[in-house]
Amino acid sequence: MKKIKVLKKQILQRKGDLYSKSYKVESGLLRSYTIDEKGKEHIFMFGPEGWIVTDYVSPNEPCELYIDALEDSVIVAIEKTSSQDIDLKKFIKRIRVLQNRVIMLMSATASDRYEHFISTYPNIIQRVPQHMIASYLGITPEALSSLKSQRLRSKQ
């Protein structure tokens, strides 16, 4: 394990790197994301403070997931291939909400997506722009700042 201070849009790791690393954020904010085809971005997770990010392949395969810093951050990286102990606690929370995550991308509404996502990630609403929110919640920046005024006019 080692104790890294990255600076924000620093890229920890691009699609096609091996021997990826497991990245504990001790401070700031990070992110998984994709490219498509065409150049568009999909954000697969953010990970603020106490969560972990990660490519889930093995060691030795190709990255699928680029992971950046959205904030500077001090994080700890972590050899996929070391003995570490893992908290099993965090990491079942971590697939739970990535399962969570995945049923709803098939099957809710960007309405019930977005209010997912508050629930989830409710640290970092302000730290992220909305075009990643956007991307996150597979709808486009137009779509979200709907979404946000109709929320506001419900609870007046």
Given for the second form:
2 protein chains.
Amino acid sequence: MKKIKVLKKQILQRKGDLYSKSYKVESGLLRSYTIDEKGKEHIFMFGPEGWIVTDYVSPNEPCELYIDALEDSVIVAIEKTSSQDIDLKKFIKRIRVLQNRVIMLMSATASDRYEHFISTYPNIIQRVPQHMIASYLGITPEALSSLKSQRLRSKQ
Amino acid sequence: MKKIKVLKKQILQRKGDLYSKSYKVESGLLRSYTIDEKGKEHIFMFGPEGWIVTDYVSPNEPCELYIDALEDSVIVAIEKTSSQDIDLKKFIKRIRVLQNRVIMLMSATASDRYEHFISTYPNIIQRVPQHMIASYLGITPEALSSLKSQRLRSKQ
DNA sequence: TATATGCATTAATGTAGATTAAGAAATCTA
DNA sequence: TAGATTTCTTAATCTACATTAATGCATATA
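Now that you have shown the form predicted alone, what about the form predicted in complex with the DNA?
To see the whole picture, the full complex is given below, headed by that same chain.
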């Protein structure tokens, strides 16, 4: 149970790393993401205070995701092998989130996905740049920008 | 451990059901899917022989997915509460599959997703109608059809 | 303080895939 | 066997979002 201070932009884990850990966020904000063949980043998850950010791979498999800090943060690194923290309900919850994400990507418009995002994670929006929200939603920053101004216009 | 015979089109589980089980496929083919607000089906998973098809919700939560049989099948229903079958590696594997699906939906074209599908599940293609493959890929049957003929043309 | 770098917005143009519609082929069912 | 139903294909049109590019602003760095 070691508490670690990390600075904004610090990378905790890279794709391909072995012996990856889980990171419990005490304060600050982490994210996990991939980089595709075209060099484009795709954000999987934002991890604010209280969340656990991890790449769900078995302890000794090479990991799939990058994890870095979006703000200066204090985190606790947890060994994946220590079984006391393997909470099956967390796994199930994560699967449901991912299932839901797949449904959203297949059936909802970018606009719907944005509405869903701001109602689910209202506190995240102020803390991360727009292009990262776009990356999470699976659209370009430009598309998000015009989507937002349409939204404003239609509300007033 | 009860072995059940189910006929094609038989529904094993509906969204909202409580006390859902896991289904191990001995022979035949199952699928899990959702129906969105517009009434459109989205297939999550095809489950041929040897696979376990389940909705990853906690034993007593209402489930999210429909599960039905695409072929006459023989299956074994497994209680979720029986902890002997809770294999963490299976959960992790499922999460990775879903993670990968999210990446694919966000970064790959329909054509890339189709190529990926046929190389990952080559045996499924002959067994299910095209519109279900399309549903799995997140495109319309028409889009899949034209995509296939383009593919043929470019190969010969 | 000046200059570079990152970020958000807007507009024009392009394109993947949706929608609609119609017809042919295959499969089911009476 | 005949009609109904499901499946697949093709083609025309439409639209959501990508791409490209230009501009303004904020933040970082020398």
